[in-house]
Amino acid sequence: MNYTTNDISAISNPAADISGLIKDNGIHSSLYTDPNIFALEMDKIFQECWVFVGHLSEVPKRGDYIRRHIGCEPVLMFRTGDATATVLTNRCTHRGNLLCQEEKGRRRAITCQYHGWVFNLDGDLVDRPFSGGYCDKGGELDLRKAKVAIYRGFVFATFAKNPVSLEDHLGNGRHALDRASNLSPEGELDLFGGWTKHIFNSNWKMLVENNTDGYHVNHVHDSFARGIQVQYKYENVLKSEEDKLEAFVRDMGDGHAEIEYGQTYSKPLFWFGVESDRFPDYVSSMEAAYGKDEANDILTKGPPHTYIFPNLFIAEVSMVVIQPISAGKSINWNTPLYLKGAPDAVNRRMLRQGEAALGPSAFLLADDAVIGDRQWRALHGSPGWLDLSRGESRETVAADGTITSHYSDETPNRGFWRHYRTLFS
């Protein structure tokens, strides 16, 4: 692959033309260093995609809140009955205070502390002090509303006219949510650990690729892997020869991709460093759910450890949102994937083993940070087109149009920006 500068001249405005920065196999850095690019992907992409926002096992009662952002823009997501969730603008409409100041809480109405404006869980402006100084200007200051959707607890947001289908943004992503939740006896995740984050000076999309991106792990993990030593967990992957390895990537159509783990484990709970014999209360749970055959699938297979655009990410025994902040700079959170009805102790290893990979003193997660870090400063001061070839000639398109392809090939990557590609053509 032979890019030139003439590429580049050709584009007199990059950030207008982003799809002229995107090859087959290849992107120009700027993707990730100019400003001007960031901010049209906040509204090209953060404002009229479905963006995860939260699960509705966050907000278990109506009134219930948690902060979130919709890229730049701060939100609330509010528990509303029994399945709904709203998801309102943290801004008043009067002269823009943060509205709700902590990371959770509960309310029955949103009163801003300013000048007392209150607004419903609706986002409707239902008083104001003094109202005899205003004139009525019908819905005009109500709170900016997203659009919501919601699936298998997974809340998603739009502040899009005219959106897509939830399901239709999935598309297949919809089964690494449906797997995620199958690992619960009851079909649901029950989020109330909490949220870590760190913060990483480099461009979202960076995390984004490092995802799904297999190549890196022999190199930059090695010593993580082999440190922390889980049984079962990492004996595929860490194998020298090529030809070894029985993971594979697949890009998953829609700017969502995975790495598949599911073959390399032999047993069930394998995923889980153990034998099946350690929690048999969780595996007699399954099989009361799910029946003896399918819950033995579901208990070897394990979680998925898949991306869903923009924002989303399940990691296996942790999900993680991906929240840009410039540029240069973004925050990854995560917290432990607790299962609702599964045995506090295996909620309890759920943590743990997350810990391991992704928490405050993790090594995974600042062996990541470092290279993005890294990655970043380096375009930033020396822009150019970078490679994402590898593994073109070996890709096989299944029936429903995912294409899979060994564990160390950029088919992930490639797929993301043929996505993003269409985003803004």
Contents of the next structure:
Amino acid sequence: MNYTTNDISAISNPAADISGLIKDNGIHSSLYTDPNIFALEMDKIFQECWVFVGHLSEVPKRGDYIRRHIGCEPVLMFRTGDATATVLTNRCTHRGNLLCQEEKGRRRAITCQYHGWVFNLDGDLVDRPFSGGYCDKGGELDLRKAKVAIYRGFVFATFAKNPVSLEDHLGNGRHALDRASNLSPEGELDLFGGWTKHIFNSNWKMLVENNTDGYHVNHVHDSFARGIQVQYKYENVLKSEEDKLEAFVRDMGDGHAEIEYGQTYSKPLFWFGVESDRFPDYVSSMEAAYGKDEANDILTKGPPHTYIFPNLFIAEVSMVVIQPISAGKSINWNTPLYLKGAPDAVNRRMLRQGEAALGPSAFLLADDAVIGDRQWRALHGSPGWLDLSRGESRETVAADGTITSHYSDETPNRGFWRHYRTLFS
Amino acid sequence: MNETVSVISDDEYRKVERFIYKEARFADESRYDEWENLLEDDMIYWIPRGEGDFLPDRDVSILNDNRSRLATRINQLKTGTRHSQEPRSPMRKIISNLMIDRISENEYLAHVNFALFEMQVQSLDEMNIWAGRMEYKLRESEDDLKMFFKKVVLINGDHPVPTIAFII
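Since the one above is the form predicted alone, can you give the form predicted in complex with its partner chain too?
After this comes the whole thing, all chains and molecules, with the earlier chain placed first.
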């Protein structure tokens, strides 16, 4: 096999070749470094699977749009109605000009600045200057439109011709979106905080795997543990003794995975580093919305730490989107997990905690980024097999098919690659 | 503002300028203790996502430290295992276009432009160039000035940026 050329056709049977790079408990490093494999992923994963694009709260009014990417493809997400959005390729069908350069804005229609072609918010071509020069081509020149499905305000899109339902794609991962949204007394997130965009000089899948890797925490984040007075939420996970860790990992199937911290919190809002009396208005609004018992359960268990295949990560107090740029470059997007209807003080605390953990200057992610960079460089220069066997023999399979194991086990990685392999077979 | 106190004397200008050069030198050379000695207890160190109407309590920032979080940051840098600054980045910052406003009898607001050259030696062995402007709020304290606010506005702050684990 030759993985050094940039010509995708050099892989005669890509699916078979990629399957050969993934074992049950290990993978080959070319999955991170090979530009041909990256190109295949953009096609097989980011074009064919449901991909997270944005949250409805980011485009609150009809005509509001945000610029995003589905893999490498530039797209626009438009709010089109009460609970509807469109996702359109940000490329004029005439001569390929980028239609919107601003990161966000509001439009009644999309007019290309090159020759003035006009599209409506559903992507239909509705006007062309000097129309006398054209024979009608029907809908052929409409913008490329993704299929869109929305769950609790999370907007997903896919270019697949016959995609599975979003419900099937989300599988058990749906519970994480519920768990995050249910922290709001109105049952909705309200993502108005904007995003930091942090460059990682490593492969997008390294960011993915790191997010549900409990094993690295004591090592990569040693300086954070020693730099702060360890308390509340960090108390359990920064313990160095293997048998005292109560958090555990879960392979949720379909590529989704999480670290479950719920049972490490003994009281409501412990995950937030406070007790209930700090935010009495929040607690009472939650009790009014869900009833006392359920509110208590929601507030004790706290937010998810869950990765949704392929590009969404709910990082407890933040939401993260992983954007692949090339085999060796990715962008980690981060916004605070603002809760609709929660007191400002609660959302402000969410913001401050998120800034501590995620972003280019954060106590945690700055170090994850540099480790990823080093890993990528070492693998690029010294390819070979990587071991993912940790915890193989001590996993527990639940009735719903999810697999749990010790906090430090590589169960989430194995689940990710098991699903990944199915997409290339 | 009262016009009679708004004029900055040459002596005051020099004093603020000296402080800013000193602060830049300590930051560039990762002299954390000396840098920390320049701070007041009400210090805010803020890197918003560039220019624009970003509000520190609404819009997510690249960094937003009060004095206690900044102490944690410096403690972390001093542990020896802050991988994103081990080894520390060799850096040099060029500062210019100094303008000074008076906030009160004993407080100044200084504006500068800067270009910072950072050798990223932790993983890439490549040079990063950072550019933007900074605002300092300084207060007369005993014999010298101290800093109680520093805002760093990167020209690319709202775009993808590399790790900034050093004191900028």
